[in-house]
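The data below hold one chain only, encoded as structure tokens and taken in the form predicted alone.
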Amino acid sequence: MTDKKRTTIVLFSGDYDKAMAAYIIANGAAAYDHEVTIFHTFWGLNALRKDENIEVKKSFMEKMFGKMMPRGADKMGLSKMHFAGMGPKMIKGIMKKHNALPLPDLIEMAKEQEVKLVACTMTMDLLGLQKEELLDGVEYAGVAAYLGDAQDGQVNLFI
């Protein structure tokens, strides 16, 4: 019996095409039946963040990092040709004419596939962010933890 591949990916991007990105080398990664974590960290933190505002006791700095910051994956802007907003409503409907899955699906589709999603705990701490605001079955981490399964990893990714 050999041991099973590991694929890491570090989603540090909170731009939704690198997101989706992300998400589809994780999904086809599962598929080949590795075994995939996707660490996210700084801005990547908000394709977690659910779409509804969770009430929440924060400190002004945090509410402001809160509202200045996408609320879910389908929120999320593009890296490039993001036309004040236009760029992410014609790339969704290009998606949608071809059958491409959205993010969020692609999110789900990870899960799923027992993809393993982990959140930043020091950077939740500097942004604000609380676990209530997070998707259901993400898990919680330090980079010791990513640093551990990236060691076994033959596929590691920044994105």
Given for the second form:
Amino acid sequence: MTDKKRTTIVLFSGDYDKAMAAYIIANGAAAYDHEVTIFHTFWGLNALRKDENIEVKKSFMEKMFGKMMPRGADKMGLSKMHFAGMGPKMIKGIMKKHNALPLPDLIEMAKEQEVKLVACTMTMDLLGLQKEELLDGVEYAGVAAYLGDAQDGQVNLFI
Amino acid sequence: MTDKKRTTIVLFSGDYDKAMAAYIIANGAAAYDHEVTIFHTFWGLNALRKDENIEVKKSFMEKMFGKMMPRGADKMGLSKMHFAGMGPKMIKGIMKKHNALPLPDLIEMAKEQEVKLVACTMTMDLLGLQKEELLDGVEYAGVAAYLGDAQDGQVNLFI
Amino acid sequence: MTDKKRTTIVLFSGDYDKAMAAYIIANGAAAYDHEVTIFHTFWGLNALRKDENIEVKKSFMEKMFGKMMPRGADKMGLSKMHFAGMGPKMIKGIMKKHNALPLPDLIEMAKEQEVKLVACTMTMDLLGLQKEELLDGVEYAGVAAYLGDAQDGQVNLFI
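Having gone through the form predicted alone, I am curious about the other one (the form predicted in complex with another copy of the chain); can you provide its structure?
First the chain shown before, then all remaining chains and molecules of the complex.
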């Protein structure tokens, strides 16, 4: 355990706005010189998906899951305010106008700041996601590794 | 305050998948030799309900609430991905195939590992839930007791 | 950094019940003599809106957002259990019967207990909310200020 402060975030949610909040806090903490980990589990894994279709061998159910879930950060929906699909477009339009970074750029920035992006292997297995389908530079671990980081953390959040 | 590390989780959500995440983290932390508390409040109380109907005296509103809320962990729905009701069945089918423990088993394991399962008395009162309707071995407390645990905790999450 | 314990809550959610949980924990922690901060971001900002319409200059999109989002704590909806709009009314009726404090009163109590209520300036900008539209006594800050508080906190939650 170093003297550095540490922030860990469990990103469970697959919502665009919640993932934005997670990455904004993570980037802020990295700028603050914290060691930062985002542990992506369940629907939060979708933020790490590549946006193209990757050919991997899957069971029928895994293929269905793969199709139903959004492929990558840019395709995720909002947690609230779906008005005939207007929600995500509105938010993205407004973000552009205000020069706020969209989610894929926030993820890129996190990688550059050496935020550790971890994919939960147990839920990858459940949802039938394979390493080839996730962004490069992602690490793979389970809940024990998360807890190892979190128990030394000052700021631990579940999003 | 002992030298033991401590994990506390507020389980507010009544979603099957979020409750799974809570119990997986709790069981992991207990295996890590943490003292672990799950404080069930609002819809999270449903995870602690017995699955049979228990005869207790209730007002009309309390009876309605009791009927509308899922009776026990196995009846809870998913936070996302309801495709004509397919969601929970799909997840449970896939979990079975992968030998992942369903929620009732995760709760049983938590009890065996001496995870402290607490029901929030204030929200029990609001929702008209009585002790007879909840699982055996559950403790009863309010927000003050939760904070007493959490302020000595290393990993504190709200799920 | 004082000897006082500290609780920080990120209130991201715009749900009445989640905001209640946030304020109940905050008030409990303040009674426990913690220094408490609630950092309102995204939809959580709605809890801080004044309930009347305030005349401020806005773009068309900002006006639309302003109309679509609930104006103040009392107008927020529930996270679950909307049965033809019955949900929020039922909860409020039951709360009244049990002498539980409604959300606006919980916010008032938090102010009296000197809980620091912070509005996230970045998301205010995104959603087009202006200071004149928010409750008096609210502070304005960004993620860096939140992290400054949270890294010295014992209980840090994301709700």
